[in-house]
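This document opens with one chain alone, in structure tokens, the form predicted alone.
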Amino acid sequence: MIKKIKQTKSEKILIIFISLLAIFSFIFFFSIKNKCLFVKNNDPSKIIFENRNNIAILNAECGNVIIELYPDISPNTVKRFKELIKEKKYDHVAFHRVIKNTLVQGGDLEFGRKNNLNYTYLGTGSSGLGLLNTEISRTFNFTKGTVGFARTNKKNTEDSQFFILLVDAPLFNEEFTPVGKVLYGLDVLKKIKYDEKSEYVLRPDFILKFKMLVD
């Protein structure tokens, strides 16, 4: 005949101690496999805008960034902006240049592309459609969540490429073309892939779609 083994007050809290402990570490490497876990993906749907032709929706790997865009700051701008989106030529395209907490920057649709990544050049692609004056603001201020068109070191150098600020930058006012805001998704952009040792990217995290609410 078997004895059944009673088991100790002890051996019960350690039994269950590891079994805490077990289901603690899942979630915690679940957690971070999963680095869009906690991230609100807005639907556009769901929301009423005061000017539906000046939305943009930016799709990445974490959801939506709800965009306003300001054409009465910055027209020229702001419609080739527009023709690119619905052109769907920021589809797929890489966010290049990453400083965390501070800005993405991405749009280079010559060599950013998904399936054409260039490392060599990337960052000083061109759309083909030639270079844009800059549209200066002496009213407007780079605050978190302004989208506005990069350029080189020199003025009028614009051309398809953009970056988002995850901060208030002060330092570029009067000094960039301002074409819109975030209103809904600046948690999205923060999970976008950066490089600790650099502003430029390896393996970088892409544009999945890129669209205007009214096409």
Contents of the next structure:
Amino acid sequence: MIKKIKQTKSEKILIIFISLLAIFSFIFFFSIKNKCLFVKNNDPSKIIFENRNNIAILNAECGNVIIELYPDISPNTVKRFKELIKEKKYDHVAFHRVIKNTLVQGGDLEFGRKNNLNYTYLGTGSSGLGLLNTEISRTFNFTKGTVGFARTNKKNTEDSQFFILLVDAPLFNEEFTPVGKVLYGLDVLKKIKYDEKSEYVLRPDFILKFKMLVD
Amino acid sequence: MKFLKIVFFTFILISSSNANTIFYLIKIPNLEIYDDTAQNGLKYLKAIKPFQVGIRDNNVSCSNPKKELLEKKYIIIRKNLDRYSYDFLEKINFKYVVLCKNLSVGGIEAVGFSNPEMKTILINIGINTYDLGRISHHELFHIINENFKNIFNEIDWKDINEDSFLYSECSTCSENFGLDLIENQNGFLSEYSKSTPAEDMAEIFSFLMTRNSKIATIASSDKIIRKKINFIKDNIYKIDKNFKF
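For comparison with the form predicted alone, provide the form predicted together with its partner chain.
Time for the whole complex; same chain goes first.
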């Protein structure tokens, strides 16, 4: 006959502790798998903007990035940017060049499309609308959140690719064309997929949708 | 303990390169701004960790200098490069100066290196043997030359030399890299001048910028040097008629 042994108080505490640990581990395992869990998603309909015509909303995997465009600083480039956004050209285009906590770049309309991603030429594609001249502002500071138009090593080669700064970059002043600044959603951009060893990303994240607040 | 220290320092040395916004601009990792206040727009950058860029024979590596060395050598370089105006530097497409030590190019120790495509020159500030000011002008000339290849025509330059003279096939093909001023060499200011036409031009230009009166004396008795000086000056004035040697 088996003799029943009553649990001691400390044994009971140990069991409760182990059970709680298992529950927390289970929750934590699923939480960290969701990279967007602690990222606030900004709803533009709940925000009051001074100039609604210059607000663009980039929707990525972790939420909305709300950008104010600066047509007064870079009129031609912002005009091109708005045109491409309104025509939905950026939808499903890759963030192909990402430097961790520094910068994200996307907008290769030719080789960066989700259904036609071409790793060989990614980053070299064009929009078909021709190159733009670099619009330099002597007073503009490229600080965290600035959206600029990307180019090759030479000036006046801007087309459709753009970058967003996640840090201040004083050396970018008078080098690149500024097109706007992120008002809300920098955390969303920090979650864009990057590669520790290379600035170019294999199997990159994509822009889900890019639209103007007012069409 | 000693073994642990070796492992620790090895880890630091081989740890991943630090890509930042400077890397985005000029493709060199592990750099920080040293001084970006120069009136002529030049941005001085310093290595904060060793770096290596490029592959095989074209690889460039350099390491981070100590603060004291940087402060001491920066003054010399800055003083020399301050002689160029903002407009001139814009025309020649030059913007970044990287200060580091133990510079080597393709495994060969170098005093300087220029990358015209990235608007950048690298200067080995660990060098004590040569005048860093002259090295700065020399590397700057390579940027000029690359951006104005049409006016610094190498065929015309070669014609200035004696018919029997032949340059080496590359700047590091010769065994003699001497940068010291040599006299009575019939058309050349240093041993390194004899390596390639581009290096020869850069040597003439850098001596003109640093030892103008001495070069004038040499030119008075050396017809080839005189022609080379005129070639460089005439072409620089085509870029900027107000340029001051």
